[in-house]
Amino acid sequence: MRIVFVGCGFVSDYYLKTLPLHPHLELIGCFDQDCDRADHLAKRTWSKSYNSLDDVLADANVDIVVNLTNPRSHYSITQAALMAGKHVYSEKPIAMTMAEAKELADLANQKNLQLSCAPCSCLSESAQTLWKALRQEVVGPVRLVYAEMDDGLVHKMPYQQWVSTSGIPWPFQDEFEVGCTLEHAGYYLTWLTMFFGPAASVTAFSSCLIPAADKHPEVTLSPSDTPDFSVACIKFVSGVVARLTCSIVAPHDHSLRIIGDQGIAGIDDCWYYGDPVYVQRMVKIRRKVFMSPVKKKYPLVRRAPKFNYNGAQQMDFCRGVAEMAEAITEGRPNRLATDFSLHNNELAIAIQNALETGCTYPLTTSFEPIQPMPWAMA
């Protein structure tokens, strides 16, 4: 399956590093408004540097467009690619508004094209192992989930020194302006919807706690009040309730705890594809019932691959693209299908837009049940 990267910025290096794990994906070219970036990536990969987006979309050899552009460009790039008959795998979010996201989903369906959205961490060894444990009811019926996506005081960190492998700076302005909820909440939203099915409603609160001038005194952020903290209580159609927090304020915490009648199952960090899954059991001694302090590892369904890069995460960024390619080739449903991606996009936008008034938002989208990865079925 022949793919093209549109957008050769910071995140493209992460996709490039894990591309060799998927030999059925062939990177045939790249495009970026910054010609130097595109030329540099093309030289590193012995691929083609396109002169324009039109040139990409006119190339009949291109099967999948991997949209790695600024989030506020996702809608226009994806729309153009779908109109040209290309499948699209987009970085998150699909679009900045639900109206635009639904328009793209309708367009993909009309043209019988695949449209998926990152993150793909729900396909990780840790996520698939945890899902297997839940199917086996190792902690009994699930009642409640606590998911955390807090990254610490980012504005106090030396973020202006953060660069990718090829030396591309971390796009701090985009990150602050788009916000941590749209950027990071999906890492657990996709897990939760995969485990428990569609959400029925979300009650959320979000707020901007760090003034724009404190995030970067020399750059004018627009908007200046994008939430840097959010919390949501999600009620799933299945009856499970989850609380999700997301911030660049609270101390780093990427943990997940799934609470059932017989104990807790969870992990410490969803950004590590091979993060151990643990189980804590309820213990009864005489008239007392309490949670055992002992965490027992639940065996991973398979060993996670080694990733050839350092950083705050160890994730296979290309796994979602590979899943799309395999679904197209095999003529089967994509696990990160359009309706699944759209539903998670709706959840993230509802949480982001809650602001300080708070709201209960009934979900308008849904999706069909998802199948586990084949290596996690046994």
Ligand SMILES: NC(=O)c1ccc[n+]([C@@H]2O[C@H](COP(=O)([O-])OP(=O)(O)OC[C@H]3O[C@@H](n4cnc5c(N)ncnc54)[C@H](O)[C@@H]3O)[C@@H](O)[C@H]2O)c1
The other form holds:
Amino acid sequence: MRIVFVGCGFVSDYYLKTLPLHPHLELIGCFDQDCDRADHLAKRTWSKSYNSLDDVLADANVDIVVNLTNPRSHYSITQAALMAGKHVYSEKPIAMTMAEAKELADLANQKNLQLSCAPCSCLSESAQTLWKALRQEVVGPVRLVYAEMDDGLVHKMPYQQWVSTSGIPWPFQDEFEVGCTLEHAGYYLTWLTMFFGPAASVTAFSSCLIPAADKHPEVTLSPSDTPDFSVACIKFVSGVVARLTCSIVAPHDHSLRIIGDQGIAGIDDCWYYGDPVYVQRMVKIRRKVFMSPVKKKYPLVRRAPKFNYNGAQQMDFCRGVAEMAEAITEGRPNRLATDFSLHNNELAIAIQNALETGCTYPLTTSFEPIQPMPWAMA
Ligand SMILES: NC(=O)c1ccc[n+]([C@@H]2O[C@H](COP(=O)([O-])OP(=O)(O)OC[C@H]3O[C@@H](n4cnc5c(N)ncnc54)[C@H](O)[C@@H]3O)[C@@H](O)[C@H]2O)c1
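What would the structure be for the form predicted in complex with the named molecule, given that what you showed me was the form predicted on its own?
Every component of the complex follows; first up is the chain already shown.
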């Protein structure tokens, strides 16, 4: 499958670093509105630097457009690519509003094209192992989940010095303006919906706790008050309830605890594809029942690859693109299908938009059950 990166910024480096893990993906070119960035990436990859998006879309050799632009450009790029008959793998979110995301999903379905949205970490060794453990009911019936996506006080960190491996700065302004919920909720939403199926409703609260001037005194953020904290209680059709927290305020915590009648199954950080899965069991001694302090390792279904980059994460960014390519080639359902991606986007957008009045939002979308990865079947 021949792919093109549209958007050659910070995250494109991580896609590039994990591309060699998927030899069936061939990067044939790149495009960015900043020509220098596209030229630089094209030179490093011996691929073509396109002069315009129209040139990319007119190229019959392009099978999949990998949309790595900033979130507020996702809609227009994905729409143009689908109209031109290209499959699209988009960084999160699909679009900034549910109306736009739904329009793109409808367009993809009408044209019989694939539209998937990152993150793809639910295909990681850790996620697939945890899912296997749940299918084996290692903690009995699941009742409750606590998922945390807290990244610490980012505005107090030297974020202006954060650069990708090729020296591209972390786009702090865009990150603050788009907000940590749209940026990060998906890292656990995708796991939860894959494990427990579609959500029925979400009750959420979101708020901006750090004023714009404290995030960056010289840059005017627009909007200035995007939530930097959110908490959501998601009720799944299956009956499970999950509480998901996202912030760039509370100390770093990316943990997941899945609570069943017989114990807890969890991991410490979903940004590490090989993060160990543990199980803590309920112990009964005489008339008392308590949670054992011992965290037993549940064996990973396979070893995660070694990643050839430094960063706050160790993730195979290209695994979702590879999944899409294999699904197209093999004529089978894509695990990150359009409807699955749309459902997770609906959840993230509802949480972000809840604001301080809060709301209970009934989900309007759903998706078909997903198959585990072949190497993680129970
Ligand atoms: N920064 C991270 O740590 C990180 C991690 C994972 C995923 N992501 C996601 O990756 C995506 C890109 O983020 P980034 O950090 O690379 O941002 P970035 O600002 O570093 O790069 C985005 C690039 O897209 C280009 N672009 C924007 N609009 C365009 C358009 N209409 N046409 C052509 N080019 C356009 C910009 O010129 C820029 O070079 C976002 O969706 C983000 O959520 C970011």
